[in-house]
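A lone chain, given as structure tokens: the form predicted on its own.
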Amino acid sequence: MKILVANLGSTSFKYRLFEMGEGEEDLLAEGGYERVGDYGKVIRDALSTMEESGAIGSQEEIEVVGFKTVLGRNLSGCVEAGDEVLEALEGFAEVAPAHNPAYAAGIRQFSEILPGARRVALFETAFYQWVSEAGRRYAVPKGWHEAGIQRHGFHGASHKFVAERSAELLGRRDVAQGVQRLYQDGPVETERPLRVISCHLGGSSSVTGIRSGVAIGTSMGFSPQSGLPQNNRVGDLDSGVIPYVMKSLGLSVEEIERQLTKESGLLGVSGAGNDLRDVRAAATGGDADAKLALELLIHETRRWASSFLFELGGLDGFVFTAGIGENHPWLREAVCAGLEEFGLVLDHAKNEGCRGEEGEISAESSKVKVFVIPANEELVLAREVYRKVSVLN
């Protein structure tokens, strides 16, 4: 089965071609476009530059287009994109500005275009559906909360494949089985539980605890724009922060939002940029304002790692995942100082090693493995598709 993964932002279109099967996961053609303004034109090139490559032999080889969505009102799961889907998209718009009216434009233009492949969008927010109320519910008025305003979390296709992942790589088959039926059957009891906790650490960060492959909580809240400090991004504030800068500073709520959501985060606090290479390079050379969002990266990956281990009730692994969890020792190591009391102890060669690759990183002596897991989330949204169109063919 031919699945064309599309991800669409405001002004960008990527797209992977994979062939699934039972036992088949082959990529056969991937690219993007930058600067994007005609949604419809992009897609119609890539198509047409997948069958010159040979990758298909005509567009009508492409049986289903899947879509990494990231937050609909009053939907989640893995769903087929027709109209409730695109109802859901446009009303949560403002919420997710970037990507919500990119993908209900993409899903238009694919059924215009290949109007004999099914559509399957993956909500970001599907790994979180089983979270308890409590978990999701946020201390505010009931006509608020009606409303959708509740934890939603996000990261969901990257932190679902560590769950899986992390299950094999600790013995746990009968877990590992239970997360790739996820979306279909719902969670399944296990003999005993098994405790994760997955760091998702990149340009956009959370943290997501995980028992027998099922989410408990995660650090992002409502929208993407809470929890860790981002890279350009604030994380958690506290609501009062709004009128009184408004008044104090003489801000307009508009701009708030937009230093809040364009002029914050690592950029923020450090001054010396988004990317945590050059705010590193920079605590290095003794900027003090890049050491301090270092710092904090880390105190707040910490703070909620450490909130989850009382749910959970211990802890059977620890795993870094995305870009910065993946590539950057010296913070797998700052994370993970101290924690030899709670059985955690890092392998400082092992560690070092370790970089943009699997692996486990944890000394023999550790009852909580450590382990990098690099995100493919193009796969797991092809995975799941997959798994979705099987179950309704």
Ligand code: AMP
Second form
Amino acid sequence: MKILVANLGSTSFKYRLFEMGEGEEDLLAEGGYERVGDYGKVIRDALSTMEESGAIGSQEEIEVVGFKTVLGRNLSGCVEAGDEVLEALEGFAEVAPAHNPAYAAGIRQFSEILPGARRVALFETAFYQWVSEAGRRYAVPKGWHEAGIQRHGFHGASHKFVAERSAELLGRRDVAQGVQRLYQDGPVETERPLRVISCHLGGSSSVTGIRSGVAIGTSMGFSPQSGLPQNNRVGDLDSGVIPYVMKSLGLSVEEIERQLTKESGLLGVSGAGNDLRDVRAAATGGDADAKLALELLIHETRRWASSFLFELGGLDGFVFTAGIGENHPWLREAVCAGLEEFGLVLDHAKNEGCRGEEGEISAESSKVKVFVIPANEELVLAREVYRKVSVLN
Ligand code: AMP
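Now show the form predicted in complex with this ligand, given that the preceding structure was the form predicted on its own.
Starting with the chain above, the whole complex follows.
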């Protein structure tokens, strides 16, 4: 079954075409466009390119288009991308302005250009459907809650992949199989719990606590401007700051929003850039602000990781994923420092040697196993979409 995974940003369109089947996962084509003004034009162009390269014999061969949608109002999960999804995306366009309007436009375009293909949306919030009410609730007035103000959580595809792969690496096939079927069957009881903390550290970062393959909580909340400091976005911020800044600095809501989403995070603190490599280079060169930005990222990663420990009641696996988590051993070392008492000990040589690939980086003696698991969100999406469509057929 040929599945096209569409990744849409406010001015970008990226795609990967997979051949999916039982025991079969092949990447047939990939490509992308920047500075997109007309999604229809680039989608048509991408389809022609796939035909010309021989990746597809004809456009009708594409059976499903999968969309990695961010969040929808009153809707989550892995669902057919029809009117309900469009309404949910548009209902929360303000919360994810770079993505929701783009996905709504992309879904509409695909329904015109490939009318015979099924469309499936996997919301980034889907993995958090089973977080407890207390874990999702903000202590806001009821009316706000009813208007959708709650913790949603993001990076669901990535953390779910970690849940499945870490269970396999920890010898828990029962949990791994439960994760595979999670969106179809819901959580299933396991005899023994498996307790994992997943750190997705990249341009955008979050930490998720996972019990037996099911998320119990995550660092991101209502919008992606929450949790850990991001590349250029703020992360957690006391709600009292906004009215104070409006009054004392005379900033408008729009200006505050712009600064918190474009000039904050690693960039805002370091002034050295929003790529960790640049911040690290500046810190190594003696820049105190850059050094502080790194310390802040490490501090917040540890703070969020530790926040799930009590609820999990212990830890079996600790995982690093995404661009920063996969490629920066020094940061993993700093996140894991001084945890020997909790049974978490890194193997320094293994940690140093593991860059951009899967590996176990904990010492033989470590009770908690530490892994690097590379993220591949498009493949995760293709898998989920394949599972969804296989159930529908
Ligand atoms: P992501 O959003 O997962 O692509 O992660 C982006 C972040 O990961 C940036 O801050 C980069 O510094 C870092 N990163 C991604 N790839 C590499 C790499 N090959 N080597 C070092 N850092 C990387």
